[in-house]
Each structure stands twice: as structure tokens, then as C-alpha cells.
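One chain follows as C-alpha cells, the form predicted on its own.
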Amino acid sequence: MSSDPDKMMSKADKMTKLTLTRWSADWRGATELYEQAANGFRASNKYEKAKVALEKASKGQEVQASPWDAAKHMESAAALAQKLSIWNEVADFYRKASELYTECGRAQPASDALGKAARALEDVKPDDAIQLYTDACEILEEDGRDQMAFDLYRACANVYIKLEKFTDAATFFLRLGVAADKCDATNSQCKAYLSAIIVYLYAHDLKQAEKCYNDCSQIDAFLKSDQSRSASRLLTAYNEGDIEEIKKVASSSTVSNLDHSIIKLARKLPTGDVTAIQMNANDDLDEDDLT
């Protein structure tokens, strides 16, 4: 048999059509050759062929009923089209490899290749990326794994604060908060709570803060944690538009052991004018002084 992988490709196309003496399709014989020719394109760094081969590798294994081979090759593909920077594709391939281990029953895998998809596309396609976590959270959550998806979590509510979507960031890092009072996961919990009190914090909304820190003070975990007293510092000094604690709270040992991103957001709080939030405190409490 010849070593050229165009020709392996040329063959193994053939094999697959049918034709006056052909009658039935060789899928096997086609799909090894795929195979061999994918290896053969990758080793002189013809990636564009190479994911060629790949594709078609991956819908031999698949006409063949053998899902897992075939999201194992569209995921290989999927690799090469982010080395040529074709994201469509990327994003598309990792899909289809996903549902492919679906098939097989296998939601860990299923919801790895949704995440490679979401960090390839991060930068140059953050709204897909977004969309890619989402869905890779969701397939742990069904399969009850929700342990398993903390980093997915964090991921996607890090690329919202990239994009300044501070409110959906607060509610995808809540979102780990759930998950982790299912698996009592108490640390982990207690970041993410501190974690979206900063976010909003740091968007100035004060307000949304607050009620987030007494809705999260229902959990008698968090309102009996270091994060709880740390939030609860940074809301009183907030509101008594003291700056220095405000940046010494930002700055404890507390904050420093969140997440990279939420220490960047903390560093630079207040983002806002807290001696306005003191004065319209102070009115407030004016206007209910009937004396």
C-alpha cells in the first residue's frame, strides 16, 4: 500500500462510494486509511488536509457505530482548525464531539469538549465562549455532576467581567455557589458569594450588593464564614464612605485567596464616589428623623 496520504485519501474515498460493481460501502477500509492518512498530513504539518482526513475518520468510526472513536477524531480536528484559526469550526467540531460522547452516556468528556471549545474562543469569539461554558455547566448539572463544573463556572463568569457584563458575571459565580452548597462544598461556596457581592461592588451598585450579601446570609455556612465578615466590612465602610477600609478589606488575606479576577476588581474599589452613597444615607435618615 502506498505511503502518500493522498493517495490513502483517494482510495478511501473511493471505498465509501458505491458504484455499478461496489455495492455496499467499506467504512472500515475507508476510515483506516483516513486514519493513516490524518497521521501522514500532521507529520509533514499539512493541518489543513490533515483535519480533512480527520473528518472523515471521524464520520467512518460513527457510520460504524462507534461514537467514542468518532468524537475522539472530531476532536483532533477540532485541534487543528484552532491551529489554523478557523473558530467556526472550532466551535462546530467540538460540538459535534460532544454529542457524539453523549451517545456514549459519557457526560465528563461530553462537557471537556464543549470546555476546550469555550477557552479557544475566548478571546476572538467571547459571546460564543460564553454560550460554549453555559452549556458544558448544563451537562454536568443534568448528570448530577455538579462538583465537576466549579472551573467551567469561574471561566464563564471571568470572560463576562472581561466584557464588563458585570451582572451576569454576579449570577454565573452565584451559580457556583449552588453547586457547591449541593456537593457542601462550604469554601468554594463562600468565594463565590464574596466573589459576586465585589462584582457588584465594583459595578457601583451598591444596592444589589446588599441584597445579595442578605439573600447569601440566609445560608448559615456563609453568614458564619471569614467571607461573610469580609463583605459585611466592605458594606458597612460602603456606607459609611470610609475608603481606607474599604481598601484594606480589599486587600486581606480573605480577598486575596478568590479567584485572579475578582483580587483585580477588589484592588480597585472603590470604583466610585462613596461619600455621595454616605450623604444619600444621611438623607434617608432626615427625612425619617419626625422630630
Second form
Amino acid sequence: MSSDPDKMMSKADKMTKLTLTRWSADWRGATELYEQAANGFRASNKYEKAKVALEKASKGQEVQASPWDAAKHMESAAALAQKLSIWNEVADFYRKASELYTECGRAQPASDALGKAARALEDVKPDDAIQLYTDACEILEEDGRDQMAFDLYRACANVYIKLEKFTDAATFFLRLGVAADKCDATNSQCKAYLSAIIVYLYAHDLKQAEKCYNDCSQIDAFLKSDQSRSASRLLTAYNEGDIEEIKKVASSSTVSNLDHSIIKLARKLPTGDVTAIQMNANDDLDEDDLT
Amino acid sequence: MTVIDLLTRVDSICKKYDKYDVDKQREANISGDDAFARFYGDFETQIETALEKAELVTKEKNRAAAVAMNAEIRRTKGRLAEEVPKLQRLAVKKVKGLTTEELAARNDLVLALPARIEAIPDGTPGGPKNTSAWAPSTTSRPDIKFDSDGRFDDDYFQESHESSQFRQEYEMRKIKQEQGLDMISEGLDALKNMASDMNEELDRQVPLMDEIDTKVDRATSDLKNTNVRLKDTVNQLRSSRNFCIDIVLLCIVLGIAAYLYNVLK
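Could the form predicted together with its partner chain be shown next, to go alongside the form predicted on its own?
Now the full complex is given, and it begins with the chain already shown.
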């Protein structure tokens, strides 16, 4: 075979085009040529052409009814697109790859593909990234492999935190808790609930945080854990306006075992509204006294 | 015979005939007859040992050991104080071979004993002074409780120097211990977290391992099948009959080619 990838590409293209002399496309040979061309392009750092070659190779594999190889090629194409920073193609390719994996009946690689896509798009298109993360989590949950979904949930919540959408982040932590509950992963579950409470507190939402704490206390595993004790200490400190206590809890080892972004939030915690909350509480008492 | 041998022989002979040594026997007999002297000798030795121990205590740096030794000295003192009356009774008894002056002397010795026992230092400071100061307050204590408030202060401050030092040291050690315990608890928290994460990770790996198991089983059975088939095929190919036929046919072809070559030349 000629070592020039361009020639291989053109030859392969000719093999797939239907003309008078060729009544059925020779996909097998074409796919081989495409793969070789892609390798050649990659070696010579012509990523754009390599990407195109991989796309076509993937299509060839798909036609040959081998979705696994097709999906693999799609993933490589997507990785190259990532290097070239063509973001919508990245998302498309990874989605296609994920669909092909699901066709094979392999949920784990499917969600892995979506996860990779989301990670690539985190900085650039966070909304798309969130969508991809959610889809990936759904795929895993359908397959019953909730434990793999933990990391994805955490990453998704981190993206929300970066976007400062705190209620969404807290919702995701609660979903993590549900998934952990299904697998009896109590440590992750308790950590997820504590993270949710901290996120609510950071968003100045004391009522929501307390409600969250009460809801989570219904769960035995959380009630008996270190994390719930830290949460209750934090909430009482907030109610009393005791900044020292808040700082102490935030730097305790229970909080330091959570994710980095949550630790950062916790360190910043008394976000200036503590005294206001305290005054509100006092106001209520005064009203009662007067009446 | 060497000098050493001589010496040992002389020693053994002396030991054998000790019972005929009049002077020695008299001495022993005196002690044997005189219970008082024996008892008194015992007492003396005990007081001596207590005094030695007291000296050691002053040199002792480790406070816990010092306290323990002081407690032992106090116990010895208590025991000796109990036995003083017994000794007194023995002192008054008449023993043969004793003069009246010696008897009186014995009585005095016994009377001096309690003072000597008290004088042994056992860690409580200012013993004699306290007894003189306390004497009036102990008598009046049952009547009036707060009578010696002033005296309380004096004694109080006198005692507090050592005890405040002790308390300071105690507080410092307690703080150090708390710091150490804090560090240990932090380390344990980290360990606990890591251990539970490891636990969850292993739980995650279990179904994956099962999958690997089934896949590998399938692969091994496929391989076995393929191996058997390959073996059969190779055996077929290698059967010598086919080989000979191949060689013969090859020779025939070469022969025909040579013939044609010759004909055409």
C-alpha cells in the first residue's frame, strides 16, 4: 500500500462511491484504507485530515455492522476535534460514539464517552457539559451501575458551583445521595448531604439548609454519622451567629474530607449574613414579647 | 599447701567450733534473752533505712517516684509509731544482767523514739512547726470551725508554693497531652475517611471483576477449541503420505520442464 495518506484517502473514497463500474461499495477495503490514512495523518500531525479520515472509517465500520469499532473511531475523532478546539464537533462525535456503544449494549463505555465530552467542554460550554453529565448519569443508572455515577455527579455539581448556580448544585448532591443509598455507600452518601447543606449555607439560604438537614436526618445512616454532627454544629453556630464556631467546624477534618470546591466554599462560609440572621431571630422574639 | 587453702580451712574450723566461743555466745545470748534489745535494734535499723530513703527522695527528680517513696516512708513511720507502746512495755520489764541506770536509760530511749520517728522527713513540710501551730486549733476545732482563719492564711500560703508548682506542671502536661490527642484524632479521621473510600471503591470493583471472570472464561474455552482444531489441521498437513506425494509430483513437474527445455533448445 502506498504510504501517502492522501492517496489512500482518495483511493478509499473511490472505493465507496458507486459508479457504473462499481455497483456495490467495498466498505471493508475502504475502511482499512481510511484507518491507515488516519494513522498516517496523525503521525504527520495533520489533525484535521486525520479527523476526517477517522470519521469516514467509523462510518465504514458502522455499515459493516461492527458498532464497537465504529464507536472507537468516533472517540478518536472526537479527541482530535478536542485538540483542534472545534467544540460542537467534540460534543457531536462523543454523542455518536456513546450511541454506538449503547448499541453494543455496553453502558459503561457509553457513559465514559459522554463523561469525556463533558470534561472537555467544562470550561468552554458549561451548559452543554452539564447536559452531557446528566445524560451519562442516566445511562449508568439505567444499567444499574450507580457507583460509577458518583464521580460524574460530583463533577457536574462542581460545574454548577463554578457557575454559581447553588440550588442546582445542591440538587445534584442530593441525587448523589440517592444513588449512594441504592448501593449502600454510606460514607459517600453522608458526604454528599453535608456538601449539599454547605452549598445551601453558602448561598445564604439558612432555611433551605435547615430543611435539607431535617430531610436528610430521616435517613438512619446520615443521622448516625460524623457528617450529620458537623452539619448540626454548623447550623446551630449559624443560628447563634457564632462566627468562631463556624470557622472551627469549617476547618475540621470532617469538612476537609469533602471535595476541593466544597472545602473552598466552607472556608469562606460566614458570608457576612450571620449577624443579620441573628437579628431576625431576635426580632421575632421581640414581637412575641410585645404581644 | 597454699595460703588460701589455709585460710579456708581455718574459717571452716572456726565456724564449726563457734558454739564453744564464750564471748560470742554471751553477746548472742544477751540479744537472745533480751527481747527489748533485739526489738530496739530492729527499730534502729528501720529508722536508719527510713532516713536513707528520705535522703534518696530529696535527690529524686521524678515526682511520681518521689511521691511513692514518701508514701512508703509514711507507712513505715505509722508502723513504727504503732509498735512504740510494745517497746515501752518491754523497756519496763526487768532483765537479768541489767543495772537500774540502764533500765532508766532504756525508758528514755523509748520515749525519745516517737520524736525521732516524726523527725523522719516524708514530704510534708514544716512538721514540728505545724504540730505546735495546729495544737490549739485542733482542740478548738470541734467547737468553732472558722476560728483559725488568719492562721489558715499563713499556713495556706506556706503550703501553696510547692502545690502551685505542682499544679502548674500538671496543667502544662495536660495541655500537651490534649495537643497530642488532637493530632492523633485528626490522623484517625483521615484514616477513617480513606478506609471508607477504599471500601466503596472495592465494592465498585466487585461486579467488574465478575464480568472479567466470565469474559476470560469464555476466551479460554474459545482458545481451547481453536487449539484442538489447529492441532488436527496441522496433523493432517504433516502426514507423511501427503508429503511424499508432494515430492514425487514436484519431481515429475521438474522432469517435464527439463524435457521441454531440451526439446525446445
